[in-house]
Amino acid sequence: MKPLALLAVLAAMFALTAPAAPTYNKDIAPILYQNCAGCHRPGEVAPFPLLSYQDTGKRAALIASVTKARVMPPWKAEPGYGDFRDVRRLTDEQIALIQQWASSGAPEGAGPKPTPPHFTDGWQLGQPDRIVTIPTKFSVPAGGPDVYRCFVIPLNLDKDTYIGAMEFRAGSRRTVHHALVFADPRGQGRKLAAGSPDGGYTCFGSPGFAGGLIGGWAPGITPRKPVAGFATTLEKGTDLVVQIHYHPSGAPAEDQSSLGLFYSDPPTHGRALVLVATRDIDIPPGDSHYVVKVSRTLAADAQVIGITPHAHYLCKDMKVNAYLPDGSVKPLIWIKDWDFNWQGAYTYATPVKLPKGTRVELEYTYDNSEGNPHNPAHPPVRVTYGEQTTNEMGLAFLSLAFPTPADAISFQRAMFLAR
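Show me this one chain by itself, in the form predicted on its own.
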C-alpha cells in the first residue's frame, strides 16, 4: 500500500475511534439546567439566561472560564468540611466536559433539543401557599448611610399555623443588603409602627422587642426546602416583622419585598437557633491577615441541620469547627474565598450529632489591604464591628434539631442562661 493511502486509512480509523466532541444538546444543557438555571433565568439575579443554545453558545468561552476557576456556580463550601444537600459544585469531569465543548467550537449537536426546567412564578421552592409583602413601596435614597427599617406584616391568623419553609424575594436587589424575619405574637411591632405611613419603623440590631427569629435572606442564599417533621409554629394572631437593611446604591430606588410562606403539618421535632458571633473586630488599615475567634458551648445534646456563616467585604477565609468533649474535632464548614455577593445557607445531608459540652468555634480571617479586590476603601481605612456594609461582622447561625419541640425550648432557655 502506498504511503499516502496508508495515511488515509489510518486517519479514517482514528476518526472512527476518536471520541466525539461534546455537544450542547447531549452533554452541556443537563449540567447547566441542574446547576445554573435556578439563577440564570428571567426575573432572577443572574445577568443573562442560560435556558437555550442561543443563550449559551455565544458565551461558551466565558462559561468555560468561570467554571474552570470555580467562580460559577457559586458554591463556596470546601468539599470534605461538611456534607451538604443541594451542592452546586461541579465535578472535575463536568468542568473538563465544558472546557472540551468550548474549545471544539461549542457545537449544538443533532437530535432533540433539551427541555428547559420548569419554574413557577419565579419562586425557587415552587408556588407558595401564601404570599405577603411589606405594606407599601419604601424609598431608598441614592446615597448616605445604610438604612434599617422594620416592616409589620399582619397575617390575621384565626388559628395556629405551621410554616415548613419561607422564601424571601427582594424587591430592589441592588439595595437590599439582607433581611431578617421575626414572629411577633403580641403585636409589639404594630405599636412601634403606629402612625407610620409605610407600616414600618426605624430599627437597628433587634426589631425592638423579644421576637423569635424565624428566617432570613442575604445575596446568594438559596431558600431551604421543607424538612419532614420540622415546622415553625405561628400562634393565632401572630404578625411578621421583616427587618430590612438597605445599602444605597448611588441611584434612588423603591423596594417592596415579599415573602412566600409554605404551610406544613404541626412539628413533631424541635428546632432552635444558636448564634456564634463576636463584636471584637478592629482591623487596622493594611492588615492582610487579621484573625478573630469566638466560640459557644452547647448546653445539651443536639443535631446541627444547617449553618449560615456571615461577614462583610473584608473577610476572606472562614472556618467553623466543633470541638467535642472527647477531644475529637468535627469540621462544620470551611470557606476559603468568602464573597459577600454569594452568601449561603447550607443544609447538611445528614444532621451532625453534637453532644452536650461541645464547643463550636468560628475562626475568620480578614484582609484589609490594598490587595483585596473586595475592599471598598482605597486606600484602606480602619474597619470595626458594625451594621453598616462598610463595617465588619463575624458570625454564624447554627440551626439545631431536637427530638421534640419541648426539648428545643428547654435548650434555648439553657443557652440563654449560660450566656
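We call the rigid core the largest set of C-alpha positions that still match within 1.5 Å between the two forms. Numbering follows the first chain given and starts at 1. Quick caveat, the model's predicted, so the values are computed rather than measured. First, how it differs from the form predicted together with ligand HEC.
After superposition on the rigid core, the Cα atom of D158 is displaced by 2 Å or more between the two forms.
Taking 2 Å as the criterion, G82 does not count as shifted between the two forms: its C-alpha moves by less than this amount when the rigid core is aligned. With a cut-off of 2 Å and the rigid core superposed, V147 has a Cα displacement that reaches or exceeds the cut-off between the two forms.
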Second form
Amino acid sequence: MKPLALLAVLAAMFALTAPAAPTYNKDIAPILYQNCAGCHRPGEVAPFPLLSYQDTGKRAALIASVTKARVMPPWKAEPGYGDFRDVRRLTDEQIALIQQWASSGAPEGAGPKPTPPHFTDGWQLGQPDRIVTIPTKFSVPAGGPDVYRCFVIPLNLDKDTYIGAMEFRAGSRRTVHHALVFADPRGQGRKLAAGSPDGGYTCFGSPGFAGGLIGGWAPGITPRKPVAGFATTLEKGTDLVVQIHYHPSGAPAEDQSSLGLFYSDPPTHGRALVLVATRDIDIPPGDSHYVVKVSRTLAADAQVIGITPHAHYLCKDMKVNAYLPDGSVKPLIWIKDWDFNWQGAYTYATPVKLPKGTRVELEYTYDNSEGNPHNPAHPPVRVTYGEQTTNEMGLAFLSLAFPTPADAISFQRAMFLAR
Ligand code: HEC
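I would like to compare: after the form predicted on its own, may I see the structure of the form predicted together with ligand HEC?
And the full complex, kicking off with our chain again.
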C-alpha cells in the first residue's frame, strides 16, 4: 500500500472510532454537579448557578479558561505536598473534556437531561444539640472595603461542655466570605464589644486576644462529622467569639449567621495546637521576593491531623516542611498562589506522624511590588508585622492528635519548657 493510501485508511478508521464530541448532558453536567454546584447554586457564594445547560452553555469559554488555569474550583494546596481530605481539584482528563466541549461549540447533546444534585438546605450534620446565633442582624454595606467583625456569643455554660462537631451557617451567603470560631474562657471578647449596639467589634486576623481557634467555615467547606474519642472542651463560663469576614456584594445585605453545636462525651484522645509563626517581617516597598523563615521543634512524638496557613495580601508562596531527626523531609503543604480570600484549614487524609525532634519550618515569600495584583497599596509602601489589613503576618497552626488528653498536656508542657 502506498503511504498516502495507508494514511487515508488510518484516517477513515480514526474517524469511525473517534469518540463524538463531549456533550453537556452526558459528560459535562456530572463534572460540574460534583465539583461546582456546591457553590454555584442559588443562595450560595458564587455569582451564578451552574445547574442547567442554560446556566452553563453560554459560559462555556469562561468555564474552560478558569478550569484550565485551575482558578476554579478554588483549591490552593499543590498536589504532592500533603495528602488532604475533601480535595477540590479537577483531574487533567476532566479539564481536557471541558476544553474539548467548549471548543466544539458546547453542545447540549441528546438524551435525558441530567438531574441536579439534591442539596440539604438545613443542617448538614443533622439537628444540632444547641443552635446559637450572632447577637443581632448585622448590616453589610453594598460596597466599600471588606468588613472584619467579631461577635460575642455568650453560652452561659454552667459546667465544662464537650463539643464533638460544629456547623456554621452563613446568614447572608453572598457576603459572608469566611468565619472563624474562637473559645473565650475569660470574657475578653465581652470587654472588647462593651457598649457596641450589634454585640460585635472590629477585628482582623486575631479576635484581639489570645483565644483558641476551635473552628472555621469558608464557602464550599464540608462540615466535619464528630470523630469518636475527640472533642473540644469548653470550660464552664466560656463564650464563643465568631469572626466574620464580609465581602460587600454590590447590594446591601443583612447577616445573622448561626452555629450548630453537637455535644459529645469527654474526649479520650488528646488534641493540641502548635503555632509556627514569626513577627520578624519588614518588607521594603517594591521587593517582589521577600522570604521569611521560621521553625519550631517538636518536644515529643506527635501526629499532625491538619494545618492552617495564614498570611495577608502580599504573601504569594507558602511552604511548610517537616525535617525529621533521621534527615528525611515530609512536605506538609505548599501553596503557590496564596490568596487571602481563599484561606482554609486543611485536614490530612491520614494523620502525619512526626517523631520528637522534628523541626517544622515555614518558608513564606511575599511580593510587595506593583506587579502583585493583591497589593492594597499603590504605590507599594513598607509593610511590617501586625494584625491590620495593611500589615503582614506569617504563621501556620498545626493541629495535633495524641493517644490521651494527658499526652497532649505533657506535650504542651514540653513545648513550653523548650521555649
Ligand atoms: C468553593 C466555592 C466554589 C466552587 C467549588 C466553585 N466556584 Fe466558581 N466561583 C466561586 C466564587 C465565589 C466566584 C466569584 C469570584 C471569586 O470570588 O473568586 C466564582 C467564579 C466563577 C466563575 C467566574 C470567573 C470570572 O472570571 O468571572 C466561573 C466561570 C466559575 N466560577 C466556574 C466554576 C466551575 C466551572 C467550577 C467547578 C469546576 C467552580 N466554579 C467551582 C466559588 C466557587
